[in-house]
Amino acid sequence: MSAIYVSVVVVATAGLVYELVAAAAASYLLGDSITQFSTVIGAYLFAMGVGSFLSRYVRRGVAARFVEVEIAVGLVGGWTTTVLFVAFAQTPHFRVVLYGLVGVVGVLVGLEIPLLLRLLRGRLAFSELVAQVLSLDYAGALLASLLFPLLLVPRLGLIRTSLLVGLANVAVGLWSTWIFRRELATAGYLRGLAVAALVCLGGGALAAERITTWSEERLYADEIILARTSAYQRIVLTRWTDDLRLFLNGHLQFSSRDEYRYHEALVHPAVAAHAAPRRVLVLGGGDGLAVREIVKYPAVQSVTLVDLDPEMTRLFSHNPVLIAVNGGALRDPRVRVVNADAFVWLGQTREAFDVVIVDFPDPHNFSLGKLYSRSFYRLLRARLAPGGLVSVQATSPMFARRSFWCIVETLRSAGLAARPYHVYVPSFGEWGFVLAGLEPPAAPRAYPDGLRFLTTEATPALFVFPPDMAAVPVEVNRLDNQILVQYYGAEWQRIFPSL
């Protein structure tokens, strides 16, 4: 019976696995984690009981239909990943193969633990073997739970690691047919079955990184030189002649052509608007790129960094490529990295600020909504220093409106005097920011030499919003309401009706 429960806690990681793992890859390839998540366990569960429904229907060779389950679910749910990345690229239909593949998989995995528990009835009580295979199925569960996020997807990726727990279901299902040997009566067959399967699902492991990097290729216009998997993003870096781009969960965060024009603008009118700039703190921006600006002040004594991912700290302080972006910002002594999360960071530590940055991925989902939201503001406001800054990123106030203007609200409910701005960055578009402090900010005093976009005559006119990027009427967005995702999601949306 060892065996046997082995195989049920097998058979649990995996079937909880291939359900994180479409989640992970809908978030990825989709944006807006809490939906894709939402949506995809949603219909993975109600796949299971249709499976564990349509179980009733096996009468006959009961070992045999779990084998060819265990071989079926391990081969299309080992394979999913891959489906998924290529359709992303290929088809126009892709919520339909990422739904169809949640079903039939749900199915599929429906099916295990009834098929499983009618082969042990008589070999225990029924009331012992119902609770001693549904513990461990539940113990599965949480293995499952814990290997995701802290080993297998940062170790393995995505699709390693989906093909590793096909293949472990697999096994499975080629173990099954000596465990279970006097209830077949095709077990070489379904051996030779099992064994081709493994095969499949093994070269398909040992060559996932090709299989990344050539679906990653037909995500991304141009060369990928670099492609991480963190246990919070997927990073990637392409290269077009001398155009670096770096994309996090497949949404772009710079370009090295015009990225100036966007850290110009996010850092300078804050610092030098401030009398005195010696303590700055940076939340979000792992890649170095604002702080590569702040210590252009040799007023500034110290800058903290607070970034979520530490693979993206390491990247931007050891990579030369990435270095030679950020001029080895991360490297300047003054500056402290705490790889942490922003908002509980905020609400621990007691140190006051002059400068604060705000530079985080846009509110696409509602982990980075919460990065906007009233209590966050406050939480800052709470740290700034007698006369402190804020500089915010925004959004772009000409394709999302309402979003940036939310920003905007969002930072004055919070007690900070704001002032909304502008600028036009070739590789977004026009884009937003905010300066905010205490009290109302100053306009700037004087830039560091060596600047390539801002002056400070030019400085004024950012200030100035055209009619068609004019406030309008928003709510605040709370934690309780997360109104600026539902903004966010609407407005690029319209624009990109694929996404």
Second form
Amino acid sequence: MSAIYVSVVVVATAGLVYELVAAAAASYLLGDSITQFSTVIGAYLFAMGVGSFLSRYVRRGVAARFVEVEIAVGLVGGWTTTVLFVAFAQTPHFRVVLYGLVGVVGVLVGLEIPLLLRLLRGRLAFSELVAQVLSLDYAGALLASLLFPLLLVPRLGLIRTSLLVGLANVAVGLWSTWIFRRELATAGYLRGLAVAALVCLGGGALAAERITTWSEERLYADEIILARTSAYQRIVLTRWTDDLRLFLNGHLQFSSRDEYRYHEALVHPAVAAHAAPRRVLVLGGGDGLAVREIVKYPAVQSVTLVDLDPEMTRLFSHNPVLIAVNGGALRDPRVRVVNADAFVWLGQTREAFDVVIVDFPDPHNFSLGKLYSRSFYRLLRARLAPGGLVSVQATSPMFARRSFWCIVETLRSAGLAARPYHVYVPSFGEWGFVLAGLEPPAAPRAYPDGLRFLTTEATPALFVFPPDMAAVPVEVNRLDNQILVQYYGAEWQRIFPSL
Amino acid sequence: MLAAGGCRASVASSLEGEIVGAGHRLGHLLREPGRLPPPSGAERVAVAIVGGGVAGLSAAWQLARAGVRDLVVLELEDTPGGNARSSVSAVTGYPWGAHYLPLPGQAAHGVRTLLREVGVIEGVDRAGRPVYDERHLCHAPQERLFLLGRWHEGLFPAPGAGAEDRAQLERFRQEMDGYRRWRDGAGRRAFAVPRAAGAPGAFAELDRVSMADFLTARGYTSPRLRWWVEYGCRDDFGSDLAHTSAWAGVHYHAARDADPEYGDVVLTWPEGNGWLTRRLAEPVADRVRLGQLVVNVEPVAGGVAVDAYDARAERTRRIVAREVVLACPVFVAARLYRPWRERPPAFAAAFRYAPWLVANLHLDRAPTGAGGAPLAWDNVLYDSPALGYVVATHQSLRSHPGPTVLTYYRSYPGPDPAATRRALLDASWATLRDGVLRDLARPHPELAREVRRLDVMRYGHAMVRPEVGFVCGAARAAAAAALSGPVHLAHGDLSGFSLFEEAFEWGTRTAARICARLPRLT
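Following the display of the form predicted alone, present the structure of the form predicted together with the partner chain.
Okay, now the whole complex, with that chain kicking things off.
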């Protein structure tokens, strides 16, 4: 009889851990933990009720059904977290997957106790049976609620926790084939099933090191809600309360709290200064945030976004959290996404553009430095329609002053009239941009409604550089000297010596 | 040697590769001409060029520019280019030999004209200096050196150098500057590229000592400085300090000025100088015949007969040309030009050649391993008998590095090139592969597992060695003056060292001479 009591505790503990794991993963990925915990717990308990109700339809072979339920709950519950993490990155329907899984696991867990009670009916008096089983069930819940935050998550992480608990569930199923051997006609078949499930879950637990991102969790201050290694880069998305941050290869790309300052400043001075910005090209910027600003102009007829990484543009076209950030801009019918290397694409295209927005990562290395070279800007100039304008993100004139002015001078050396400006972005610091054109760019006429930062009145002040950011003598960045990468490395090294 | 990796067991089982270039096997048939079928036919052309290397293609290019279309270029290998041959794979073009060209100085106007025509030079600035298309200039970072377990920027072994090393380097540079600035009464340099533009006989006494003795006599004892100077000799001449004439050694350092705009950057392409030879061959593409072993050149009634064995057709065909350019190494010319075959000229023995090995390694991504300076175009190993490797995708404009090809070079300097040549030509692919991987295992311990494909090319006679007494000696002068038409000798050998500019100069100059001899053709 004590073997059965142990099983009850294990089953009860596992049942609550599945619920906690789903709720924790949901708040980890979607934020707003109050909502996630409430809805997941509610849905889970309701599904358990459905399971209990359904148990009445199990008429014969109760022991075999109990073992099957244990194996099923172990498999589905065990893989829940992994599936949730993968689904978050892969599908736009994360919540469907979340509540679907919570429902299935809840129904299966709801079946467990009624079936167990029926199996033990003959062995104990009814009042004692109910008292024993239910008290152990609630004790298991206490055990789960203590183990989960104190031991399981800190030591194993979410993915391995749920796989381990799944293993325990299946183990109970396997054990039951001996405990209830007299009630079972097909013990051999059930044992084979259980062993297969154990192998499946055990393999997952061993490979969890790869699935989980916990080595990276130490690198970032906030919780990682998405981490992908694409063919080109490591994409990491973190969240802390309402602040969503995107990192590419460990470099911060935006913080959802203040990115509007950056993207309004990057896009509007160029687009609003153009008399008829019909065809717009965006180089880099696969997050779609620059595109979000561009599609605010009714005059814009087409936006071509060229970003190397299809994973980036796919994520920012489909992931619900990321669509919330860019307003679904990449699905605007005027937008065409091209996944290609910007330098190579620019050399091959025959199209002409009225406005080009250049939003590449900072020149950390020689590969990126090419995208800031005179050769690159010459190619870019050749693609400008008459009156065409360019806007270039140009790192910080405060922290990387020579780098910033090197970009300005390189644009000028390519035959473009360049007007540098700067804005303050709290998560980045003082940030620089260059507005350039075949002819000296005019002042922006009128901005679209609803901007949170830029106004036409305040714009002229952005073009004024105080003495600590003023122009310094620099060389032109060419492919054969890549002087910008040297400036950049030296300047950021001074500020962050550990880099 | 610290060789640890690279042993057979650690090589990826999927590693494929082969020995490429059948030229030397076919070339050895020259030693047994009796085994070849007798010549048949008598095709008539105005000009036959024997050899499709830089000299031969330059001659053809120049003749085509002058309007001479009735010409044929006979090349032994399956691809033209000679020492500037190249291949192309799904990943990139990559070189099998020479892979860069220094910015040509004012004296090299022929090369400047070529570069202008093919778009490498875009125009001239206000001061009249050439403006280059940046894409052809070697991108940064250009060079790095593996020393003391790490990669360091630049080629001079500066890490661990003492004050004495640095002082000697500085003194050496100043001394070379002196040679560089020297001019004769007519304003000519002592050391010029092409050589023919220099003052004849200037500093000829340097040819009587080796570069090793030159350095020792002047107190250049720093092992680091001597390594650096020797590296230049091994790289450009295929010879070590002891077997390089000091005149050639000084020429290496004193013949070129840094460009005021671009510094001492070089021009390079994924396929190396194969890019240039392809441009040279373009105007005569339909006139280049490959796989042709020329076995005999002899004056006959009405012209000069050129007998070429076509290995694929297994036939020897005779071409009768009005003018013939022997655009092949002097040791080859001596075997196929009948008068020389019958009475070997005295100068022939003075031309001695360095064997080379070139390997091309296909990788899915840039090699991993030792830290320090990032992957550069030219990656040199300090403690290595080889010259290191260049990266074929270095000039790619892609911002994300993908699969690549590394071209590994090794010259075989030393006292007995003939013995090394035999050993090299006898070695199997597996032996050569293991040697390459063992050498590269020090900076890249994982390389043997990362390589997808490794092909090797063996050059028995890659380039003439500028040995003591040869560079300014009588034999070289005699060879250069030996033929004056209708058979001509045109090859970089005649300059005493193997440089693109020299071969180009001999080829184009010979073409001009032919045009003068055949005025009605042009």
